[in-house]
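There is one chain below, alone, in structure tokens, taken in the form predicted on its own.
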Amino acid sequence: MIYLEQFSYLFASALFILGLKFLGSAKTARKGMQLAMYGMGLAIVITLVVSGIAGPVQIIVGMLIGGGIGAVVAKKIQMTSMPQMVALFNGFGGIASTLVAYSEYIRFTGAEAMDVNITVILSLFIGTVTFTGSLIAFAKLQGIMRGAPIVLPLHQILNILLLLGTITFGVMNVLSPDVHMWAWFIIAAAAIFGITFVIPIGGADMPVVIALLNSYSGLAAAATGFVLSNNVLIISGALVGASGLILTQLMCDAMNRSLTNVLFGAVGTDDSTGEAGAGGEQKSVTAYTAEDAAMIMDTIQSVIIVPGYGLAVAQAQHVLHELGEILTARGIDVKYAIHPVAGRMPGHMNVLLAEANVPYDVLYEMDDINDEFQNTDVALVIGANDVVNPSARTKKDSPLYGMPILNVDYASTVMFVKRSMGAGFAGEANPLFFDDKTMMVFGDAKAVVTALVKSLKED
């Protein structure tokens, strides 16, 4: 049974790898998320069997009713949604961890080896920060909270004192491992700086600190698995926490800001409603029709839509789609623009836009399209903001200072598509709404494109 148990481990690690690896793409996401999934299924199943916690029935039962939620979650969540959902199965995991850690605490307590105190320690104090951190992060995201950084006097300082806590609780728990009260009391320091953790982060960083919640509820189970001496456990908490770690880096570069800064700089309002003047000079704009639109878009030859929130909060993908294909139709080349970190968590607008079955061979990342703008007649931005503020790159009292952008206002005639005038989350005004070349089509993203295709339909 032991060799069984080894190889089934070994093959759902396997698995696991192959699935991350064909996460790498659109056209094979959907493969690797399957592969991933038989593994987990498998690691659970012999995990049960081997242990005898549970028993044939009692698996087939959990498994139907776990997969069940999931299932209905997974069919009834909305797009603008998602980030939530995942903020959440983030928390899910950390405070899985904590549980199963503090349970095995309970059970062999003082009789175990010093490292296996430590991983307790980790298991519970990561565990329980991912959970509390995650629950603020959805929290900001379902406008439960304001979405804004919310920065508390001496908020650095109470931080610290936590995290000095911790490791004074951590390190009686060691020299006293029969005392409870030193495993609560790292779980109530944890549980608070999850909470100060994430608060002072506004709503533009958000996809950096998803990424980085995920890699934190990694890093738990990973200890945890050391915790249960589970191979499969310590191997799939490692590569959760590695990409996620790395996905964290690669949002922090598309931002061009450090981890630091994002953890610290309090950047972001509470949402894209803020005035598009405020902090800098008062202007007023030309409103087009979408009938308008139809017009210019009668006489171009290439058109680069760039989705942004705004797209996904209008549910008008699919929409979107219909127009791309009426305009490809015509012998117009159209392409689609993907910022990094477009929308509220990395992959949001791939996600949007696979759901509505847009080819993956018209996606195209930042740095591959960047330089067609130039060559491009319209640049179509669909409630976005922040990621094609030109401010990025000439104002450098800007929160986007140094961020790399899409470079919309190089195209010949650039569209926004907006319910309103509102700066992005970063708060920052964006004077690509005041250019001569650009018009403002103002609504709803979903009513505004369906307008859109009627008027082209009836040419």
Partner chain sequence: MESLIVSIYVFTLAVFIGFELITKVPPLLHTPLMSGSNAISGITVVGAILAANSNNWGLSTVLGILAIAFAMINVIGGFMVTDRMLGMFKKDKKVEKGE
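Swap state to the form predicted together with its partner chain from the form predicted on its own:
Next up is only this chain, free of partner chains and other molecules.
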């Protein structure tokens, strides 16, 4: 029986690996995730069989409750709310690991070897940090908490003390495993650390934090695997841990920030947004209307649409797709350029556009489309700013300096659909607004694009 169990776990691990491999292409992705689903099903069923399913009804009840909640959330959730959901799910993964580790811990007889004890401590710590950290990230994304960074006095010293405390409690716990107080102290320190770790990080940096917590939720599962010496947990946890870490790195690169800077930099603590544009000579900007923009669209052959989060906030994805269709029907070449940090989590903008039926083969990554702007008639920037700000290339003292941007300024005409002249998250003024080839169309993204569609239909 033990062989059946172990080989089933091995098979499940292989299915997870295959599933992730199939995620390498949009064509096979769905099939891949189904393979992973079978792997999960197999692992769960074999565990139930081996542990003697006939006995405890409570296991089935627990599964039905959790599964039911999961199913409802998955069906109801809006695609714009995906970041919150992933954040919350990261937290659930963390708390599950903590609970399993603590459940093992109170079963201790006192005869456990030191390594078991250490893995339990590790599991309690990672699981709890993931849990409270994810709850804070969720609260910030959901708007329950303000997105602005919260920095306590002596914040870093507090964090260091919490970590040192955890290590001390951990050592005490290893020395006297029967004193439960030490485990509680570890959990408490980890819970506070999870909070103090996420509160100083601003709303704009949340994509990095979710990716990092995603990685932690994997590590928490792996730590539980260490406690139980269960390889399928270790392998799955390691895969998720690696995945989260890569996404974290990609997000940091796309914002030209180091992870240390994101975690400890507390960007945006001072309200320096006001001075954007001041100082230099006040250039004037001509405001155009959607009708003006529509007239330009009559004469062009190619357009690259650059969507930003402002588009999603205005819920303008569907009408944008309609605009794309109309332009395509007129023989205009329509492409979408997606910056890696467009949206609130890695890949978010792609999902939002896919939901609006924009086919994925017209969505281009930054590196694949940046050379095409110079041969493009119109770059239509909707609800984006920092990711197209040319200051990132030239202005050395800018917070954006060095960030990879979309080269919209190389296009013959640049159209900005924007609510105001305000600067982006980075607080850096965009000189492109004042360029002669730029048309500023002010207004809510949905209203402007709708007006654009209307006037294009009329003529």
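Positions refer to the first chain, counted from 1. Between two forms, the rigid core is defined as the largest C-alpha subset superposing within 1.5 Å. All of these numbers come straight from a predicted model, not from anything done at the bench.
Participant: Just checking, between these two forms and with the core aligned, does Leu406 shift 2 Å or more at the CA?
Facilitator: Superposed on the core, Leu406 moves its C-alpha less than 2 Å between these two forms.
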